[in-house]
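Given as structure tokens, the chain that follows is alone and in the form predicted alone.
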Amino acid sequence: MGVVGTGHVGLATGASLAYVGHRVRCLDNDQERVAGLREGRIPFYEPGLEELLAKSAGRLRFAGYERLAEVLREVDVLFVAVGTPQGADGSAGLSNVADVARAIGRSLGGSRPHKVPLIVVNKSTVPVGSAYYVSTLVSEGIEDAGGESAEFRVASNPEFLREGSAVHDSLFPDRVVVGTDSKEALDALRILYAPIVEQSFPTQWDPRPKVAVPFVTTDLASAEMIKYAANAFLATKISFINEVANLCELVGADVSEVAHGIGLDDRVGSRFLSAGIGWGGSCFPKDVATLRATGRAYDHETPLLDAAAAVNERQRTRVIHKLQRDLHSLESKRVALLGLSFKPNTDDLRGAPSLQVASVLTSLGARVVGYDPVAGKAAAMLAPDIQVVFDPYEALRGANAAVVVTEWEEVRGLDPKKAAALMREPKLIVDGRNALDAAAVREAGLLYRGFGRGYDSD
């Protein structure tokens, strides 16, 4: 099999197929990259990643994009795993997409000896009806090149990897999602993805005991729907525990208590119900985004979905409200943002929270120091008003305020009383994750304010 794509979707998928046995070849056109890849080097972070290829390195090859006919010539399926970055008007762009398909077609239109058809598989979140798209544009590039009778057929297998943990999410998925009008293209997913399925193959990252993947098998459309409205409902969940923890401040509840009490109800579940400074990254905005653009597309308003990123946008501006409450005017303040990712565990700073955080503290006259494990370096070039340092003390010194953007386990277990003999007065910390022993920091003497926690949050 062979994969066109070595970000993160494509680049755990590769590996993890690799790793339970299969013989991968994954293709980039950025050269670098391929050759860091060949070396064993990541070109981002995630946990696991680096070892998962490791251990699969004598069924994982790196080549060029030039490379794809010859790929092509060697296997019978390949994923799609090419961005699909945010157009102007919220939907996702296809650009990237549209030209690998019509490349497929176009190497198709030339020698291939496999008496079996091509399995094109799109793994990137694209719109819904993009996969007829791609079989259009791979068509036409047969006929381009004058290959008529080659054969191939589509698929969808939508990604739902979380960074920060695509190594589990990969050999270790909720379900396996299949779109296709194929048989065919249904069979070889099938085997394909038989060891994930089975969960038969030898592994030390899961100790739990091994039960079968849910291997779930739909029309092209459905399949490219489940992936928006999966990530959109989990983007919306996160919205509207906001939403409450802005009531619990206003009548004195704690939604740390209201979130653990509903969590316990099976229909509702606990997860993503943390309250706090909202969703960011490259998924669900994009995702949200990218179905609202759709009901636009057919005159077709989505109310809650406008609702669940209107309630998002509002957290960025409620840290921003609290930090005011306690030192009114942000002119010369110094403000600490503590984490700089859009969620623990990534690099990743794409949608992240603390950019647009400090972009408005800036432009009310602040002075803005970060501190981010991980994504410090990266922060730096791309927000050249922060002042980036890599210690999370540092960050802290002189600081009137801090905001708590990421909740990495450095700052977790920040000590609360070193942290208040660095800081200046107000010795403001307003816990944008909720993550911090309120009760420890504020017996440290220091001003602790949260989300949702109580009437003293705003």
The other form holds:
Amino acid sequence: MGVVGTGHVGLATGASLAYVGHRVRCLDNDQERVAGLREGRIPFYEPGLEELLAKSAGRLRFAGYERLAEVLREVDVLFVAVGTPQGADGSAGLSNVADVARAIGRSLGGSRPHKVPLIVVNKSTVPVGSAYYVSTLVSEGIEDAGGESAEFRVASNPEFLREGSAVHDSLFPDRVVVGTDSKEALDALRILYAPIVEQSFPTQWDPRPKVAVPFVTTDLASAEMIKYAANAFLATKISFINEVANLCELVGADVSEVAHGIGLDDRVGSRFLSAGIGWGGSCFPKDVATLRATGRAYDHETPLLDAAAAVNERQRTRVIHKLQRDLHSLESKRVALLGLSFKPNTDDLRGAPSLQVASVLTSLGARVVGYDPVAGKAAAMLAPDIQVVFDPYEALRGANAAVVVTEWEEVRGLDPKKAAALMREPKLIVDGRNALDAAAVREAGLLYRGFGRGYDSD
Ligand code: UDX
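Alt. form predicted together with uridine-5'-diphosphate-xylopyranose (UDX), vs. the form predicted alone above:
In what comes next, the whole complex appears, and the chain from above leads the way.
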């Protein structure tokens, strides 16, 4: 099998399927990335992925796009896992997927023999209906190359892995979803995923599910919608708890207690109920925006999704308001951002709340200093507004306020007394993740503001 695209999704897919026994060819158009991967280096921070790569090395090979035709002669299934960069309205852009689809068509039409038919599987998160578009583009490519007899089938196999736990999520998924109207495609993917679905591969990783992983088969549009609906639901769940958190601040309730109390109901579930600065990343913002854009395209309103996005935006503003309440003017105030990546265990800054907050703070005249155990270098290049330092206490030195933006262990474990000794009045901590021990922070002489943690949050 082959994979086009070696980002989080493509690489985790290729490496995990190689790990469970398949021979995998991975393609990327970035030659530097390909060269690094051949030496076992991954171009982003993802715990365990390098190890998985090393363990699968004999079965996993990397090449540039120029080898597409050669790879197509070898593989029966080709996954497309290229990026879908955000367009002006925040929704997913299809240009990379379209380019790859045309190139597959041209290669299929232009040289022989190929395994017949080729199964083209889309893993990139593309707007619902894109599978048909991909199919048209592959056909056009085949026609352009004059190879009308070349056959292919299309399937959608959305990816649900989370950054930071991509290895675990690929080997032990909650479900595998395949959408297609082709029996050949379904059979090929069933065989490919069998070791993961049956959990029959040998592994050092524990715990693994005791039962088989559900293999969900459906039509193309439903598979594509499952991905969007899953992410939009989770984003809405977080916005819901953030709305509750904001009400908690007015009535003196503690949102952590409330989340615990409602999460014990199986119908609600305890996960994704952490209130704070709101969701970010490369998926939730784009997927919610894409689903809203889909509604607009059909002249259909999506008030719940609109509200989920609006609540999320407001959480960022609440950080600024909490700072203003105790600092008053932010002009010339030094504000430390603790954690810059959009969540812990990744160096990804896409959709990171830190960048949004930093840009507002800078516009209000504050001096912003940022610390992140992993994403610091990337932030220094991307956000010249932020003075990046590589030690959390260095960030706190002389700061009037600090914002916990990302709940890295290094941030959770900060010594409040040491922080208090380094900070300048009013020594405010805005805990955007409710990650710190509020009592210990206050005891150390710092001013503490969380999110939804009773009257004192506000
Ligand atoms: C998400 C989906 O979880 C994954 O299934 C999909 O394939 C890709 O998108 P990811 O973007 O890696 O994964 O991050 P995730 O762990 O889901 O967190 C998303 C955002 O929500 C982060 O900004 C995180 O900080 C925030 N979040 C999460 C909260 O604010 N509160 C929570 O309770 C949980």
